[in-house]
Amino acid sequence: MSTASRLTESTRRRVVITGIGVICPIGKSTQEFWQNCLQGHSTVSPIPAHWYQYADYKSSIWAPLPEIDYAARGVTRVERLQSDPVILLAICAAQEAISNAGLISSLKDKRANTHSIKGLDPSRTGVFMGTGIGGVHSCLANHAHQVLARGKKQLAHISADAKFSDEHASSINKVLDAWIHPLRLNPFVVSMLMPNAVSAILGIKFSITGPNTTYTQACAAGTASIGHAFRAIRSGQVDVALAGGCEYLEDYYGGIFRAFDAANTLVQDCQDATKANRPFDEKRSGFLYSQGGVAVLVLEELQDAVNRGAPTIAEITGYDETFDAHSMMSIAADGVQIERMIRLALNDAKIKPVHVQYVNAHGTGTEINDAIECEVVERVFGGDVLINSTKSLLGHTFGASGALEAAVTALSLERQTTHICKNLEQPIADLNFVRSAASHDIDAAISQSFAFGGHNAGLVLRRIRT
């Protein structure tokens, strides 16, 4: 069918969810990670030793990710060398999105390990990506060999030639020691850095040509990006799209956790670490930091999906955004733009309230978005409705979180089950809280999340209706 007949049809084109890409704390493909998940299990650790040389922090934990082989995966050894690990994670999980919905990627151009999906106009196929920061790891190591090696390096002569005692010698050169940088300066850190590197790669990676965007929104920058594909697919403008978010948020120096800690946002410490993440609980403390993820969905067109014999997980029947204009670091106390959201997203979906069976909320364990929280869901649904917490296992993944929960949302419609909202053993509202992995009847449901800044986003999706 041509461009033109295309654009000219009903803008309600049906989309719907083929294949889901994961890599988190939790999980190194959708499998493991949805197994975890029902599992109820989560990955804390302690923060790496030595960030304490360079400060001090009131939490202690945080959840890492699992080691990545990514030459096992196919990511070239120059492509490592000239890639953000953001953007690592996000090759990968669109390889594995690519691989479930049953499309075939085949090796395009060797020396470049470039690709093409066969069967797909890569005119009218879109990459929509969201990040809170983008490759802010490269920027950060580079700007400290920039900073630092120069100096170590003088220093490290002076203290040769000086004529210090044992004492103070060795005291100096403890202190350069702790001074880490890179050796050199990486030539492509400027295409590292980027923000919109996550989806650029993906376009260069695949040989996509249509629309090729990056969503900044904070936390809800995964959200806003798989709505604003299914819009595009939705309108007619592509067929086709990978979507998502991925986030990276490691450096050398522990500084981007000391920002979020310095804030007091983090999960406090407490004796059982395990139990320390806990959203929705009146014993919460803060947000678990997460130290990345991503998630990548291929988003069709439903007609074009069962007519090539794509699996279908989920419909997306509804999107919407809306925006505080409150604080940089606080969402609105009256929720009302929260409020608003939910319901213009609904609108769109076509459905009321009454028809929504569960709700994966924000959830982080912030004292006031919690609750803030609690009070519009039960505006908008009332006390029924089925309430749960991704993040009490993941922790927060920031740029990532909204793409991986609507993930979750999608295999629990496919699957008609919920994972536990870990650790809640004093709600802080008589609300239903999803307290174990179970059974449930879902035809509905909405994702939802709120950003720093201000942003609020939100998903409803169906069972599959054919």
Contents of the next structure:
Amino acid sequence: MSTASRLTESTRRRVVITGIGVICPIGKSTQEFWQNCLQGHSTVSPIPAHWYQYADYKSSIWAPLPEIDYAARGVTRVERLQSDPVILLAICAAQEAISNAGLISSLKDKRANTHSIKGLDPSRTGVFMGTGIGGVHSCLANHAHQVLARGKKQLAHISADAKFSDEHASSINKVLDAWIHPLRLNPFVVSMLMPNAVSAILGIKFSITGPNTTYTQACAAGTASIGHAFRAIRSGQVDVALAGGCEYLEDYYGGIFRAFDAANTLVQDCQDATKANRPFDEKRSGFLYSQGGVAVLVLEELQDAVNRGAPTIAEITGYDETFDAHSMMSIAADGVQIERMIRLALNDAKIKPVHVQYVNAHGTGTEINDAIECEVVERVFGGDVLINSTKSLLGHTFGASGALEAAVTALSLERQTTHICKNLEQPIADLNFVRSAASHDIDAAISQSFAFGGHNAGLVLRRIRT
Amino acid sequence: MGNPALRGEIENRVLTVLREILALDGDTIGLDASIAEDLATTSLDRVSLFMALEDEFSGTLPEHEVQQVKTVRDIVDFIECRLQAA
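Could the form predicted in complex with its partner chain be given as well, to go with the form predicted alone?
Below is the entire complex, every chain and molecule, led by the chain shown above.
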């Protein structure tokens, strides 16, 4: 079929999710992630002890990622040495998503470790990935080398020549040892830190030559990337897309964590780490900082997916986005642009609020965000719609969060089950929060994200109708 | 006088890294093979190769010294020299 004839059919093209790949604090695969969601499992730990050498913090916990054996997942030494962790996460999740979609990738170039995907037209396949900060881990690490490597050697020599007492020399060496940096500046650091690396690497890895774009709307990046992939397929620009979001938020010194901590965004009451993260609860005190995460979805035009016998998890039927034009760091108190975004997305999906049974909320656990989000949900949907926060389980993964939440929403539609809104004891609003993992009749759902800067984005998903 | 056992271990590890990084088959690399011509490497390949050797031997290989390395034997000599000096 020609591109022109596809475009004339644009109103009839439908978009389905056929594969999901996930790595996050509560799972190294989609299956593990979903099982832990249903069990209400969270992973919360004290922040790395060595971060206290550099600063004090108001928050003291985070949600660490599980250990990932990259070699076992086919990632080569060259890829590991030349990629930021956020890139490695994206590669692994994309591999899982492609496999779960029933697509077969075969080795194309052994040295480069690139693959091609059988049966796909690479020019009509796109990559749409989101990230908030891209390869900042690598930027900071290599900057530490730039700043510290020579100075440390000089200070060590000065200390040795000064013939300090053992006690003083030990104190100086302790400070020097705390100034961590890589052994060398990585010659590939530019391609490691650039935000577009997360989508570029997937295009290279899987030989995909269609549109390749990175969305960087902070915490809405994952939602926006999927939304734009959905639009690209529906309009006929492409037939298949890898779409999602990824983030890696650890650095040697805890500087990224400190930035969010200094802005009073992180969970403050950490006495009971297991209950500190409590979106939509009266005792909420901020969001749980996650080490990172990724979700990649395979999106396909419905008929193409059916023709090849692909699994169909859920349909994406609407997307829209608005901008607050209000503040870099807080959402507008009236929630007008969030409400407008939701209504636009529902219009795009050709449904009304009454048709929606489930809202996967942004639900960070910050005082203002949760309160405004509740008001908007009530204004649009009333009090009966199910509402929960996936961040109550895995913390906030920033640019990955929207994609992880879209994955949860799709799985909730497929399995007709929702996970719990964890640690919700005293809800801040009289809404229908999910209080236990249970079966529900869900035909339509919305997954919504808001971001620093003022970006609002929402995806409407539907149960597959057979 | 070199240490034959150490030399042999270094050779094996260098050849293993070369095969891994350049995706070469088992017996195709001779010690006198030229890295640029015989192994058909680009400048980026060579950067990748020396990063992998740094990773393998847990050290740094200064760029200005690496540029003098022409053959597989040069790599082995270079690493042996640095390990003995460490």
